[in-house]
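Just the one chain here, laid out as structure tokens, in the form predicted on its own.
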Amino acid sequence: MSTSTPHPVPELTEYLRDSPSNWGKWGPDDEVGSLNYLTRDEVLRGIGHVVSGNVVTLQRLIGDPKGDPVWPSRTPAVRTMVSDESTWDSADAPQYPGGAHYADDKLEAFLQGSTQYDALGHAWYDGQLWNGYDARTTIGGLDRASIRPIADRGIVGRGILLDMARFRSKAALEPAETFTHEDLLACAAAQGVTIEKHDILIIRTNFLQRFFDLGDAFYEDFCEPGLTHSTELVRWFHEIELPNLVTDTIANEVTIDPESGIALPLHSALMRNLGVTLTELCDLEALADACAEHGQYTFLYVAAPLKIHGATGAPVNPIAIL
């Protein structure tokens, strides 16, 4: 699918100027926008949908042996040994009573690099991130809308899994391809299953395994599948005031918007404008193989990311309660 315009690229600002917004909703001060739909009344609905007690754990491997997919700005994240057995062969080596020996490593990596929430003030436009704050108080570490008080309250409700590529028949969405909310309705319907208010939306589309099917080709002409911005999905996402959206892509939508032309436009639409947090890189394999073999789309969705002080965004480890 060709993802070039014919004509010029609108700017957010006017392209999104009657998008609906959230701001203010829940006071001036507030930091983690629509997770605050997820009340204790949805905690229990969530845990109402626990089945079998399975388990499975959505984050994608830091340090893959196959190599880490992630966005071609960034690099994959490095893990360094500090300490190992070796340490001890040198002459000046610690010394601990009792004689114990240990390994230590240290973690270099983008936190944005693996699975990982987006904090709301991870993108803007016009000079304003979510809740008006100035995009000033982004410079040297985000004095606002961070991802710490995202990570504070932690992230509980009901998940619902729509597999886009099975509902496709593909073992995998393919480059630039584009679905809209009416798709995730069918998607849903065909599962046997309905969004709810309030749903925490989980999508699928396996495309990642191309990352490792071809390497570094993954990364030539890139544009990934997913969600496309309209102004009707924009206002689907707030009527049905869905607080998190959840895929296994990089970035969560369709990379260019094939109608205007705009890179990332529902980063702006959702996250910006109506307080969605974005969770993006999970590996959705196990679950989708679990709710395939069960016919059980709807669990109890629980995520918790990284306390860092300032932070855009930081890895987690999401958990599915079937």
Ligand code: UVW
The other form holds:
Amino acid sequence: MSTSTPHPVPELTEYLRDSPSNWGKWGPDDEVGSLNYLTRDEVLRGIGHVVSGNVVTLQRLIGDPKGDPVWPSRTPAVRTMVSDESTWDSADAPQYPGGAHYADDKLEAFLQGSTQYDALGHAWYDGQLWNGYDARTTIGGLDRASIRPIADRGIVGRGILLDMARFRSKAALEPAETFTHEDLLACAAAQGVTIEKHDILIIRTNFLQRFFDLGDAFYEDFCEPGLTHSTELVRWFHEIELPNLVTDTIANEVTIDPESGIALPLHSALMRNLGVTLTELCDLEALADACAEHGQYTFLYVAAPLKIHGATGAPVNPIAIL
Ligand code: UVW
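For the form predicted in complex with the named molecule instead of the form predicted on its own, what are the coordinates?
Let's see the whole complex now, leading with the same chain.
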């Protein structure tokens, strides 16, 4: 990963001192943060944007024969066959009345290793998670702000696709290429849509096409493109009461902030401080094509991450209904 910076890197505690916070807004026991903005009215608002009934799934294939892109310290999921027809070549094979055979398999996977929802307790600084929970509640499994309350709730609302790659007339954004909330607004205007309060923001970069084009060289000087931190950007997210940020990159923001040199500062400013839920590693290609074909960039967005006790995140196959 590229970590060279022109000056000493500030600590997040100092860097985000004046950053907005939603701690306490939904009570001392809240574990879903800004998803609280997705009320029943927001579900109905999302349904109001269904035009043709075209259903597009947004999950990346797990166990893709062409490879699974992952954050550099993680490894792709491994699926192992436990039983198949060859099992019955053995005299020890289980025998069921009637003679049925079956196939079984299992998956060993990082919960953040493919399309996933991050729990609000997934990332923190200064010894405290979302809503002020003690970071030591993460030891051995998340006692607070795990994925479970988010999975119990589900995520439904109006989705809006911002196709940054197409807006910049590129097949895909470049490594370390950045954009701001002003760029998102300009992209929306070019698409003929307006970002509204409580929208679920879905940003396409198509950066992961480079993984499939380059193979292992993809990880050299690893720095994904994405949103860059500024206090103005965080205030904008706060003002529009954004519940959920969804991208097709591994970590939702530029890997190393070019100005401060901090790694993933928006994980702290948005997830830890505002309670914004992050959804990563989506495959937005079919959605982008459908949106461009019909000039329709808003739709119903539905996601149900898996319910896993104490987990830091969970796989998901989000759905856009246009
Ligand atoms: C990291 O935790 C590094 O990234 P993500 O939020 O993508 O899981």
